[in-house]
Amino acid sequence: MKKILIIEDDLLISSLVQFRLKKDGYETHLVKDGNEGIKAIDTLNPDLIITDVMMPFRSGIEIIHHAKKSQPHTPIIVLSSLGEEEQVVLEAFNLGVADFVPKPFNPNELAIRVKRALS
């Protein structure tokens, strides 16, 4: 079973993502800030990371940097509100993220993107 780490501080969004991915049979782990996210990357060894960009304590970019150093082959999907941090999204792609999903998003579309990132 594939392990997916969800790093998202918005409880409604993280619950929606977790619910949709569990429906597809993934093992999901949810953390609510950047510090927890970095710890979880190191202890969990996830098959996929889904992270927000703007979060408490550590930014999504810091999380991506850490993940790419410690687990360079783990795909990362970035969730973010379009427009508010366009430059940050470009930086995330330069760091090698697999995909970007703008908020608000369709949970079924996210599930398809997850499947594609894991294949």
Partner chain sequence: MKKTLLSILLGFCISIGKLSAQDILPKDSSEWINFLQIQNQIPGLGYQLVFPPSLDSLEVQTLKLDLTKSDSGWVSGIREDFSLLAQVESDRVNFKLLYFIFSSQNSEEAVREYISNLMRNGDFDPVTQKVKPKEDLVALAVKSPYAPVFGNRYTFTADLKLFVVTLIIGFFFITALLMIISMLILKARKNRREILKKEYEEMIVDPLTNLLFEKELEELSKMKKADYDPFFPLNYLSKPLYQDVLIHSIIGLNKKMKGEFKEKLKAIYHQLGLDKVSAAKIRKSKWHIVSEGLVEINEMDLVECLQDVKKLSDSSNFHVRSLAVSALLNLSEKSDLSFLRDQTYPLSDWQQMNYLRIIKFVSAQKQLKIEMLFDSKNKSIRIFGIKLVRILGRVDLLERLASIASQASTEEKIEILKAYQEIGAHMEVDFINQCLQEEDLELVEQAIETAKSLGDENSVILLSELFQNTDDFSTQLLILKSIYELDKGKFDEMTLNKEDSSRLKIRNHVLDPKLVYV
Second form
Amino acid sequence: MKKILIIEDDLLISSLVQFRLKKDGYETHLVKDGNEGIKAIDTLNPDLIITDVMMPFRSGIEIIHHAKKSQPHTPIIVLSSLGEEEQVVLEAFNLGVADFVPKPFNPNELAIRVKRALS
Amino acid sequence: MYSFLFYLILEVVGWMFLILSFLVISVNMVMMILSSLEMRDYLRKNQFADYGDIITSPIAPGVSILAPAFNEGQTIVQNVKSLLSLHYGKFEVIVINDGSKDDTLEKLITSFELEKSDFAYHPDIDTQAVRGVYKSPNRSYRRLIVIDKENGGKADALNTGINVANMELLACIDVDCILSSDSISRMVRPFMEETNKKVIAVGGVIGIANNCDVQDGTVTTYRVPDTTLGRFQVIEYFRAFLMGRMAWARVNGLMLISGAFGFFRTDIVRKVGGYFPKTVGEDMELIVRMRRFMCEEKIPYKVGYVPDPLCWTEVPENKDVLARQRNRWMRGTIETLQLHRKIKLNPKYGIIGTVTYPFWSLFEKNAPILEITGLIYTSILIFVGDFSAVYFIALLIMMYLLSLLVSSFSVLYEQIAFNHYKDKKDLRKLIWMILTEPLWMHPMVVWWGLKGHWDFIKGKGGWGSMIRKGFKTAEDKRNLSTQSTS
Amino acid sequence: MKKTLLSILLGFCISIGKLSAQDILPKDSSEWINFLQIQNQIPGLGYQLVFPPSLDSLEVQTLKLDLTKSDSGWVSGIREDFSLLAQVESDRVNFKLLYFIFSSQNSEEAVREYISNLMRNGDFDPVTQKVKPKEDLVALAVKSPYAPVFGNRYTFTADLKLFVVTLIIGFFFITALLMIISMLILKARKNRREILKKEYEEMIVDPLTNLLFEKELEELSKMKKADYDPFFPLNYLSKPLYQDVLIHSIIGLNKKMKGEFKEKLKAIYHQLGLDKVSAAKIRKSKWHIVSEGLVEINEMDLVECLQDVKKLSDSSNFHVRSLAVSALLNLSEKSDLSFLRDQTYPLSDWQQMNYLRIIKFVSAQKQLKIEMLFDSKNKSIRIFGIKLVRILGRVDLLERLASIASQASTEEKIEILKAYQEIGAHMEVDFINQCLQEEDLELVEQAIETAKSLGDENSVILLSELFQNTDDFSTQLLILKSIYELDKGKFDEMTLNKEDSSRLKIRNHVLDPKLVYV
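For comparison with the form predicted alone, provide the form predicted together with its partner chain.
Complete assembly follows, chain above in first position.
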């Protein structure tokens, strides 16, 4: 079973995503902020990371940096309410994230993108 | 019967102090009420505000951030980086190197790939000579302008920045401040909201960053400073920013916007001739002069205030540094009031002339003097064995209680509105501070204030004769600088 | 206050009187003698008693004063002890006094002078007290009527002071107490609310997720309120806080969701009767509740409230007004902007920003009649209309703009110029050139800016004329920038080969590629 780490501070959004991905048979782990996120990346060794770029304590950029350093082959999907032309998002792309899903989003669509990133 | 006159004086002075303490108490009560009304409205307003819009909207005004730097080589690169990463669409960062003796400029040049440009600097406001204006050909640093100039002090550096600024609004900040990433969008809102008044300036809250955890320009964990001096200032800042300025904002009577974090409308600042470099209280003086200008031109205006915590700074925890700061603040207040004494009790100047000015001169400028005389008076009463000494001791106790009330009100206020200090231990430390501060910190502050008065009389700093003469109109400053250039 | 003033005056007179030594010495001769008697001795002062010669020797004997007979009568030796006088007086004999100051005889006048001198210098302190009254003090006191002389003024004001102080303390304590108690209550209530809110939020997550994924849209919109009971218990649903949390969660989710999920959320909102809650909110009197309701109506597209919202679009409260207009823009079918045209309040930038966002979103689906706004009586609305042409890039409205341009106010002209510049309205160059000749500096500056991209040969001529006539450095810079874009030869001619250093400075500035973004 593939492990997916979800870093997202909005409780409802994260549980929706989790619910949807569980249906597809993934093992999902939920953390609420950047600090926990970084810890989880190291201990959990996930197969895929879904993260926001703006959240408490650590910026998404920091998390992507960290993930790329410790597990360079884990794909990362950025889920964000910022537009694609925003500076931070561009920076995230430069760091080599697999995909970008802007909010508002459709969980079903996200599930498809997850599948694609993992294959 | 020989001492009749003596007793008579005692009697009259006694009444004076009685009236004064009554005033102090009622003013504080009124301020508490006003500030809570304002805070309530602000919090309600914020419930349905969407700040995300401002960042990208073409309607939002452009902002020039002015950051004077003097010997900041240690931290300048990090600070400028965080300024450049603020969340806002249309802004530029103007760093003014005020003749630093260290490698501030060199560090900026190497880190941001700067090159000297052929910028045609033309001083609208008279300043020290500009040695060069630097820009980067790299597109990612397109927002950054660095000005290198001869040393002339903070006000002079800001004036240079004002001359160069291209945007509608100016944000004057201390370069070592920590700004939260949404600080511009929040501070810009009051400028955009008003329909039939011109918003000339907006002030913000300064938080104390000592001993706190900071990440990405936001304080993530709040902790009370370790030293008592630091803790005292936490209480003081709560009182000033959450109570005092909130209350003044309610009645549009704000006379001071902190120099570390203030937003201004560029055209008005230029019209009044920018900062006045000859005073140590340049931040307060500018606001008073701008308000005066609007009154004299008879344009309806407003000075706004945003109570959200958006800017943090390290406060001095060293007694000597703090003493110097307070001394300077006092001199700045005296000088500003002197310069603008024409507005005193003048109904033409609206609330600022009739309410704010007298308030400042009584409760800010003359407070240390009044307190000392009150104390001397009480000791004389005790010495001659006058029965009314009892009342004055009662009055002193009452003042102590008032201070407790106001401080605890401010702390509770912070707890309700923002609730930053989550640890119960921190709250206990603050309460202990509230109880003890009036007994030993307050006298010290009074003493520093008195020293400020003394230094003002001796003519330390400042610009003696001009300040004594005062400005006849708000535009005097402008004429002054053009005269000295021609 | 009057009393205090009066006593100041009175007290002042009295004290001045008392301070003069001359007046301490009695004028009346018998009192003068009395005064001397009490003093016993005065340094340097001596006296002789002179009795009339008619005194017989027997009487002289009884006086025991060692009198000697002289021409003027019986004379005593020079004495210094004035207490003797008491004895002489009690014998009721007429006598006169001769005074000696340091053994030389002097008049009474000179003696008075002498004594006051002594007093002034502090060499002599006169005894002012009367000799002890012979009668009992208590008996005397009883006889004299009660007349508060000087202490009473103090007791009186002291009492008033006491009163004022108690009043202040009382006032102070009561307000302080009330304030702190209400603060503590508020804080406690808020804390309780926070905890409860968290609890509810967690309660809502699972059922909401389940509903969104397990049920189809049709199922959801057929479910009755009672059918939702297993998900959102009805007894909770009646609690205002629970309602609040639910509304917030659904709206928050709605903002971040796309496609069928949005529809599902709306169905749930309706079926749970939350739309009624929102509709009720906008009929409340408190502005912040009305505002909340408006936001909800806007987010959840509650079209049925349109009529009520319309009424609020001209509210005197800024927030209500702008939120109502936002909701109207979003919800109204016909994309009719007449309600905006008829607004009487000036539009702030804040409102313009919010409306713009919605108009941008709506105009993707339907062509809005922006030109309607040009006919508004409200200047700020007309300006907003022109701005919309620019921001939405409505090329089709350029002709309309041109038709209103000549009669427009200065601010509108500036906006029109901006619109021309952004859209690239080359055919309107005459209007731009016309604006270059206007008086208003701001308008002229905008015209210079617009001419930079849209100008023709005429503009270059006008610009160089303008350049000659202005001393303002920033205007000069602006003009030369525009001329550089329009006619490089003219630019060189104007900036090169000139003695004027400032023109060279400007030239370098314009040519520096780093300064393009400044």
